[in-house]
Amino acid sequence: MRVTSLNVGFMPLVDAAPLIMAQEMGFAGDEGLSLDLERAPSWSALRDMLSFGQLDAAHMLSPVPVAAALRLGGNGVALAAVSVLSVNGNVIGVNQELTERLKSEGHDFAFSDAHAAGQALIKAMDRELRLGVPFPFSMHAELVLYWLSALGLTAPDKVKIRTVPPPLMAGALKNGEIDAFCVGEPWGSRAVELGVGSLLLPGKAIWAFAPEKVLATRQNWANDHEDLCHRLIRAVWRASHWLADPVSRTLTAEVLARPHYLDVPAELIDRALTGQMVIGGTGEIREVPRFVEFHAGAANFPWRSQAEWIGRQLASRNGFDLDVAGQIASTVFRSDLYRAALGPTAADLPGASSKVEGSLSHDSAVASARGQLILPPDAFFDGLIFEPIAH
């Protein structure tokens, strides 16, 4: 088989494992294909670089080619999210004032508790909270807006969003740019490797299976090169099949570990892979089973409901047509270019594209190709749950 090379960005970030271990691993050797990783120093300039034609796929936030779809930000490019990369995997952290005010008040860490820790961090503002994120269009300000929002604390009156790429997100907080952060791992555990920050809430416990990362590619790469992106899907997935094997890890840590990838202590991003959370200074750490899912329960699945999901949400603070910014929204996500890709494979499909989010509690099994698939909570944490209109 002829090998055909794909110029490829990421962000430094654990959730870009699927993609860097596609490449190491041989996954994408065995559909043909060498992927030329590249790593991008922001999420807009990653952005950037695909709508332009610098790359052909990239590792992106879910909320970016939503938002592209409802010409928020970026360049007017349709992009497509053909599969998912990561499901959950943010923490968010506060820094040591606030970490020994919110002791001080009786707050227990116990690092689980949306609610609870929403409520301690309210009480223990005195001021506006500047809270820095990676990017605009991510799932860290869906996440974090929706659950103080939730609580009583809105943006932009009491909250501030302030944009810091990963890997600058310790420093802000030592400097004082942020008191607190929304971000991907390794990245929140270094504030806490650092001593300027302690780890406060897992982003799962806001949504227990939040779409984080995507496999994005050009609407217009995606539907002329067909072949191509079908191969990217099954290597991506075979990818993540295998970093879902417990035995992965090790090696995992120390491949990501390499400079031109994360250029972080394998320990660090260990933590991560293995759901054992240090949160503060004093090594106390909180247990967070699936802190990270590259597989199971469908994790690669482009949901429309969820692409619809975010679609609402943007429009909600834009002033845009909620309806409206829904059906857009769903059709970024290509269920029907992953079904296609994956048909052949073992992958156990859903009967559906849509499904309602949030009103699972516990592992529950639902229609699929093979009967076998079995999907885990995907609650959101005040209870609500979303009903989509696309299909």
Contents of the next structure:
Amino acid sequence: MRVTSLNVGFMPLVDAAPLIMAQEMGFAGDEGLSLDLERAPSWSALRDMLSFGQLDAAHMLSPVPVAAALRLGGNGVALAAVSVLSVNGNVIGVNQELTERLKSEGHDFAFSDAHAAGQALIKAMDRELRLGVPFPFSMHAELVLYWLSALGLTAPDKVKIRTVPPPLMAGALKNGEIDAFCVGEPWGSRAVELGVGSLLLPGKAIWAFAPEKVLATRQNWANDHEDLCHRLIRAVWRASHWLADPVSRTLTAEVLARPHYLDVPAELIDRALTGQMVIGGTGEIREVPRFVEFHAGAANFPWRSQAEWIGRQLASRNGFDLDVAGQIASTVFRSDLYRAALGPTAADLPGASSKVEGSLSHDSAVASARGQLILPPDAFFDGLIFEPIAH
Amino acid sequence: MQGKLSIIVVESDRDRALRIVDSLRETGDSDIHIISDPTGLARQIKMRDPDIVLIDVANPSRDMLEELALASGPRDRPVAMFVDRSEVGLSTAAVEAGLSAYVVDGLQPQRIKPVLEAAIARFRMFQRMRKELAETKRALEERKVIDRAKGLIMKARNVSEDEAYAILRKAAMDQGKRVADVAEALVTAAALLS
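Given the form predicted on its own, state the structure of the form predicted in complex with its partner chain.
To see the whole picture, the full complex is given below, headed by that same chain.
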């Protein structure tokens, strides 16, 4: 088979694993693809390289293609999310001063209850909270704003959201530029390792099934290179399937640790993959099942309702019409391409392309092509039920 | 909007920054300011209220500028965006040259163009230099590994340096790999076994 090379960009994060392992484990090769993986220095650089054609596809924050469709930031080039690379996987952390104050006020750092942790944090603050996120258009920003505003700490008056690139997050916390952060692994664990902060919550405590990173392409590219796009979706899907097996974790951590990928010790990467999070300087471990989900529960399916939720959140902060923004957003997650790519495979596809978000409190069977699909809990911490208008 | 263009260059390397300023000066009379410390970058830029911000694509601090893209209202300048939407060719050239440029919405294209073209030319040169440096470094690293692998073979098989290299090269050809990759595998394996 003739091998086609694709230029694919990624940021150095644990959740770049599906792309990296698709290439390293030969899943790309099985589809006649060779992924030229390029590590990007920043999310904006990654988005621009994708927009202007230096890259064919990229590891991308799920809100970035939605923001582009709403003409927020970026450069007017339409981007598509052709599958979801990972669900959850972020951590919220605080500096040492806040750690001490939270402890002295009796917070247990249980690392699971977003209500308790949020209220304790609000009580511990005697001025505005400066919180670092990797990018203005990120699930990190969405989760943190959703969480804190539901508890009464509203932005921008009481919370200042600051953009800090993931690898610089620990440094910004140390230098006092921010009081807290929400970041993807291994960069939260890095802050713990450097002794500059501790972890307060996993992102999934706020929304139990938040689409974190997507496989993004230009809309034009996805439409004009249908066959290539299908092969890429399948290769990454198989890598995700492989990643879901606990046996794959050790090798994955070793490969991601390499200098040209994440360039951090494998031990640090292990934590997110196993869900064994070291939350503070004294080495306390909190176990978080499905800390980051690469595959199970149709994690890779680009639900249009997920995009719509993101679109409405962005719209409400920017004064756009919510219904119009939700409608535009839902067209960015290309469940049609995903179905066309995976229809001929063993993948079990859901019957619908949109779902009520936040309604599942335990594993639930849903209608699917093979009748074997189980969706995991997807609740919001405050019990919100989000009914999408898109179908 | 007439008068002097105000330009900010975000660059921590003093030498590079000066060279960029030199090339920008040739495009006309403008007020150029260099930011070398990215701490609080968005705040620094907001304070200076520039017309154009130039930053290296490779600079991770660039994401901090994206905050400004959300600034709304006519007084919250700069309404930053990536180059002018009407100049797609210019944007592509900038990205390829390794340059990110933020331009205030509404600034006339004829004022932006010469500045960006000068900056793009300068960044192209930087990128060439960076690539050459990276390749020289890599070649040097590979040489070191190959030398170590040769040493291991010479010791294990009691052969001369030339013969050791020939063995390495043959193994690489047989496996369809680069000599440097075979050498690295050998050195790694030897480290595990010793």
